[in-house]
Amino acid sequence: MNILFTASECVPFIKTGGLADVVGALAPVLAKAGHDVRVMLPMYTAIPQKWQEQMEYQLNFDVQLGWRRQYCGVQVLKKDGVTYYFMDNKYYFGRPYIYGLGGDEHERYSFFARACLNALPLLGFKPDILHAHDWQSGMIPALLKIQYAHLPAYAGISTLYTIHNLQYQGIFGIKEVQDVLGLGDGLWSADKLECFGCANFMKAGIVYSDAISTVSPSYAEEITTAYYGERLDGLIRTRRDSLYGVLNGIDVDEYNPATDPLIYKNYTAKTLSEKAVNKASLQRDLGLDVDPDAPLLAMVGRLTNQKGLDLVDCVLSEIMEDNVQLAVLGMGDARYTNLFSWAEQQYRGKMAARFAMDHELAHKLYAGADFFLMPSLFEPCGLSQLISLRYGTIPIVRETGGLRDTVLSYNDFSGEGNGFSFHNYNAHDMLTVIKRAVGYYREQKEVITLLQKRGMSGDYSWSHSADDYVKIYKKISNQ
């Protein structure tokens, strides 16, 4: 099949979150299976120079945005069997940030949508499937159906729209979006593009795509409810028959403790004792007490309420009791950077915080920690718990979204499970489970070893997920 991805980020070129990991890992797997896979991305200035130097100029054209005529150049780069197109406009993407504060985000990603569609006949590529990702690509299925589908070059293109995080929807003023996309007044009704008096790019993708997917089966169920639906649950329920939950995978070559060049010492499930070397080295580098008997909990990710950090705030003093260590890596809200900065001073030798996006340190944390704490309020899929399992670092999670689908709490009686979990979004429920995990670490090391080996033997590759996506592609394109 001819498959086109449209996304705002993709590893290894540009990344702010899990969306980039998904696009960057799924596309090569599909290409390896024999499909012609191409990916369209904005040409950000922030893309590392080593990738920019490998790009070749392909063509250029003008994009009409209301009264504006904007230049669009197309740079091309081929990697791992996938063709990547970078839509180049310095006014929109030559900025010192990836996503701005919203002042003209509607115009930036309206340009991207229009540029992706206009480029197809010029590139001589007609996809069977156009697979759009998150709100930044939400207008592409809408524009295709409203303004392009009657043209021979676009006839028969089927669309799949993937929601990676429903909380971020791309909400703007209707007049502003009309101004750049030329969408008539008749389209701004509740059953089409209008959403609570605003333009909503994610709603556009949900309404006009042939099918919708999200990144775990549980999250697909959750977003049909008011609690998780972010005011779009009613719309999503009307499309339930076209909604699929496909669990993300991870790049098992990049995240492989047996070969990972970024960790202190490589190890496998058979040489699990080498994990202790990683722990000791990590403790030393972070300024923690080098103590093999102190269970080390790690957290890696955005420092926001979504990640359950308000629960951690409530019971931090209780967590740090009894010789437990905590290491935190991420960037985010001032409330939490202040909290962990204070905690680092308060619990010297037991608490370490690094406020950065540090890829190498993240790998070292996955390899060196004993437990990975992820008590999310909601989690569409989550990649961190999959990575931690791969490294034999036992996850402690809240049962929501993809966390519920991937982490099964250890059962004393049956011996089943690969981690620890709690159900209610409650700080003391979380604390109880942390204490349970620490209890096993102190008193039943054989259970910890069992869970470590079980986690490391799991299959977290993209192969199953890619097969599921192909089934959806075939269903919506009648192939």
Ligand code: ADP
Contents of the next structure:
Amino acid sequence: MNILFTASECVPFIKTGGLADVVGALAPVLAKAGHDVRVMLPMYTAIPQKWQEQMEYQLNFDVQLGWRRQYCGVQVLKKDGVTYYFMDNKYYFGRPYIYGLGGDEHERYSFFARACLNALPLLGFKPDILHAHDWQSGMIPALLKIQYAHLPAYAGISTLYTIHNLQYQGIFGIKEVQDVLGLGDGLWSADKLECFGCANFMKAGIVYSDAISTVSPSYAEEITTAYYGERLDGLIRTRRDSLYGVLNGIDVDEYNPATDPLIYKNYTAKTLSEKAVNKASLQRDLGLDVDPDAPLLAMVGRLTNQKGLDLVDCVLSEIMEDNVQLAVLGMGDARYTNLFSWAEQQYRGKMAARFAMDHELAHKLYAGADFFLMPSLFEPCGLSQLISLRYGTIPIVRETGGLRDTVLSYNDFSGEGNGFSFHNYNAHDMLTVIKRAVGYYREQKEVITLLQKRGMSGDYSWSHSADDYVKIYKKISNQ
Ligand code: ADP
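Switch from the form predicted alone, shown above, to the form predicted in complex with this ligand and output its structure.
What follows is the entire complex, opening with the chain shown before.
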């Protein structure tokens, strides 16, 4: 099949979160299975020079956005069997940030949508499947259906829209979006593009795609409810028959403790004692007490409410009792950077916080920690808990979304499980489970070793999920 991905980020070129990991890992797996896979991305100046040097200029054209006429160059780079196209316009993407600060996100990603669609016939590529990701690509299936599908160059393209996080929807004024995309007044009704008086790019993707998917079976179920539905649950319920939940995988070559060049010492399930070397070196580098007996909890991720950090805030002093250590790596809300900066001073030698996008330190934390704490309020899939499992770092999670689908709490009677979990969004429930995990660490090390080995032997590769995507592609394209 000819498959086109459109996305706003993709490893190894540009990343702010899990979306980049998913696009960057899934595309090569599909290519390896024999599909012609191409990925369209914005040409951000933040893409490292190393990759920019490998790109080749292919062609350029003008994109009409209302009264504006904007240049679009297409740079191409081939890697691991996948063709990557970078849609180049310095005005929109030549900025020192990826998202958010300019107040013209609607225009930037409207440009991206038009550029992707207009480029197809010029590149001589006709996809069977257009697979659009997250709100930044939401307008692409909508524009395709509304304005392009009747043209021979676009006839017969089927669309799948994947929601990686329903919380970020791309909500703008209708007039502003009409001003750039020229979509007539008749399209702004509740059954089409209008959403609570606004334009909503994610709603556009959900309404106009042939099928919708999200990144875990549990989250697919959850977003049909008001609690998780972010005001789109009614719409999602009407599309329930076309909604799929496909669990993400991770890049098992990049995240492999046996070969990972970024960690202090490689290890496998058979040489688990070497993990202690990683812990000691990590403790030293982070300024923590180098103490093999202190259970080390790690958190890596965006510092936002989604990640359950208000629970940590609520019981931090109780967590830190009893010679427990906590290491946090993330960027995000001031509330949490303030909290963890304060905590680092308050619990010297026990608590470390780093506020940066630091790929290398993230690997070192996955390898060196004993437990990985992820008490999310909601979690579409979550990659961090999968990476932790692979490194023998035991996840402690809240039972929601993909965390519920991938972490099974240890059962003392049956011996089943690969981590620890709690159900209610409640700080003391979380604390009880942390204490339980620490209790095993102190008194029943054999349980910890069992969970570590079980985690490390799990299959977190993309192979099953890639097959599931292909099944959806076949279904919507009648192949
Ligand atoms: P989300 O997509 O909600 O941000 P995920 O768990 O799905 O969360 O994916 C987050 C990915 O980004 C993981 O691979 C995690 O290790 C990585 N990550 C998040 N924050 C940082 C950071 N500050 N430094 C390095 N890696 C990070």
